[in-house]
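In the block that follows, a single chain appears as structure tokens, in the form predicted alone.
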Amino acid sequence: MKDNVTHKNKKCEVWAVGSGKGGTGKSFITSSIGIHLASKGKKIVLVDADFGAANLHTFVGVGKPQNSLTDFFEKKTPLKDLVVNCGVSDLGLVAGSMRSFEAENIKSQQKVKFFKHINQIETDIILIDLGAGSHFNTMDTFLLADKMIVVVAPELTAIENLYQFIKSAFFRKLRLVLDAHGLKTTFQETWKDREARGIKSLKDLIEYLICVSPQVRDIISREMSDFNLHIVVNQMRNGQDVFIGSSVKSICMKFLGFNARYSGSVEYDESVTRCINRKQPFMVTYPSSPVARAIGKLSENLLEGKEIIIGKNGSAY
């Protein structure tokens, strides 16, 4: 189930990238990828949906565009009408909101509009970046996706606000499954009592529920299998880090219960910083780079739903 999205008639794939906090590099990784797949021939449009701090622009090297997601929401220009010419073939992008546009002010009916002018975008792929935290629009921009991706980098606090991001997606997404289909009451009355029913995580949870009836057992089976999470672990600064994404993806088993995917690792490079420093795109500036072969390995994995699985001694494959 995707919330208030039909997809019939879907002409592209919507990836949404999020993250527990700020500093991971998501926006990097979001323009990286979509640079990297734009070279290949795929047809890719960029969707800046940090309403708080939109800078997606600055990492694909243009300057800020005078239209942005401020103009759709408050003046009602069709999304691809927004769609700017990022210098990069097939490449464009949809700037965030540069004035004060903030994503709690964004109300029900624009979010179900927004999301339609999503899919009604002529392309291959929609990147979205999306603004770091679990606030509930971006959680169900997050959901809106057909590929989940969320980048952590190697810091305790990272991978703690990684995994409340996760949680808190999985349980929005389980709690509006159940709404839709007039289940709301059992779902709060059997999250009201958890701790008198042995609930002590959302995988316990999703146990207890799928015993309440057949019925509820089929929804969840049916409508929670597309809950479709990639990894991807950023700014690795030694061997150890890569370990991180089999850890998040170990925990996503044991207390969710659903299986994500590792997709890829980068490691840190200081020429990244500098290239956002000077507004230039570091997969046109360094296309040889070991990054640029990461965020390339990460791409194809992503687009062909691959993972890459760790050795013990920390090589990938």
Given for the second form:
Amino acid sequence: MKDNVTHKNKKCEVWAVGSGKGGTGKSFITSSIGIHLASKGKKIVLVDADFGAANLHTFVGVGKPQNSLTDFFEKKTPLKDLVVNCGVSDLGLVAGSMRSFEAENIKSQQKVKFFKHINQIETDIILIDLGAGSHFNTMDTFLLADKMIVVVAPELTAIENLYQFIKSAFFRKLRLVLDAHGLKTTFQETWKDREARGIKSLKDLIEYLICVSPQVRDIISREMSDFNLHIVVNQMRNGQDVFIGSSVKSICMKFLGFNARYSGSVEYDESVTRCINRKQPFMVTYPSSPVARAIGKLSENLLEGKEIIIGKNGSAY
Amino acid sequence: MEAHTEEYNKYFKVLELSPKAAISEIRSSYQRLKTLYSGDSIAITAVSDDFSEEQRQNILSQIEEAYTKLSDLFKNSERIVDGKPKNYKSVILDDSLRKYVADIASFTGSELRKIREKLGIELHDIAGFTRIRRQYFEDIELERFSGFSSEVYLKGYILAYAHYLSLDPAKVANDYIARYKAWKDSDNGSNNGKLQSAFRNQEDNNR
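Mind pulling up the form predicted in complex with its partner chain next to the form predicted alone we just looked at?
After this comes the whole thing, all chains and molecules, with the earlier chain placed first.
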């Protein structure tokens, strides 16, 4: 798979942050993790890959940079030359391309190049802010990452879209992996005749494919155990909301069959919106607020592969 | 816990725990998952379109099975504490530890601590299960007798502690209370200690 090729000799880790639904605070979480880790001595580069609605720069308190990903895709400017400094030391930013509405139609060759270039940026961690939703460009970038992070808010629609996002990501991965093993037709034909075969869901598809041959079974079981999700609950409004993360994690594992970690939970705070409106980075403005402490804990959990533990009374630590 | 087979690891996985989890964690994880899969949390509702009743029941029975098997791993017995029956789940002592315990002439705080550490049990496990403050168990092990307002309370705590470790509660309590009495009759059990315990009781009332 291309992942293995591009990841060879790589120096940095790539973390991608996605969410099924807009408005869950994904860009806020991404930028805040970046600011926190930069303050702890890590070199961070944020990449705004939300091709439709790029405004990650606002979250780190800088104006719209002159150059953006559009220059990479249209003028072939090397990605590393597009990194601009933010107000925070050790934090770089590759701005998104608001103008380029066609960006959603990036050709697959360009994407492969984008993945290669990302790994050439000299830094410790690259944090990619993805567009909300399950577009296949978003999926491919998500699947490229060393850490796949999903942000969800404690509301029904956000959770529904999150499951959809996760399923789409694995569907895409399944297709790419089987392609890479020369099993493209197996996948395509199964999917084409899905109705006749009684395949109604991703789970049905997986169960069907597993029975096709031992080779396919081994590929799928390996890919499923490699598929690690890191769940973040944002905008918690009450003490019970912290349990949403463990519930979602449980369903990802028991129902969808993937590995999942509950990496952190962040409460709702209206001063976050106030900071965004004033173009102030929240983490710099309110470094000792409960939200900033939760972001700190979340960042360290992600770094160390740990997860939060919930006490009997619902307190997360 | 010794000798975890693949099978037990599977049960721990069903309850989403590490194989080192204590009985208190097993219990709370079981309760949480059971509530989740039998209830209508938005995390479940969001997936209900492709979640059949049959699958839900299947998951619930897996959770149930895992809990039953793991509880069997820890011994299940009915005990009487302070005249009230309590369902205590305690740990199993292996042969070498049983021999070690049998050789103890008199249970002291430090002996109890040694046994607990050999079993790999944390104080908060006992506290979580018995719903008695962890501080009291620490005081028991360190023989900080001034932390107890009366013998009756101490006896309750020491019985709960001994049950949890699968020790003979009557023997442990007898030995230990004798040490408490000896301390009380000496100079140590004077005003200072009483003040401390009165203060702690006040805290308890405020909780």
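Residue numbers count along the first chain shown, from 1. Keep in mind that this is a model prediction, so the values were computed, not measured.
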Open item on the list: Please find the hinge residue among L69, F170, L37, I118, where one rigid part turns relative to the other between the two forms.
Closed with: F170
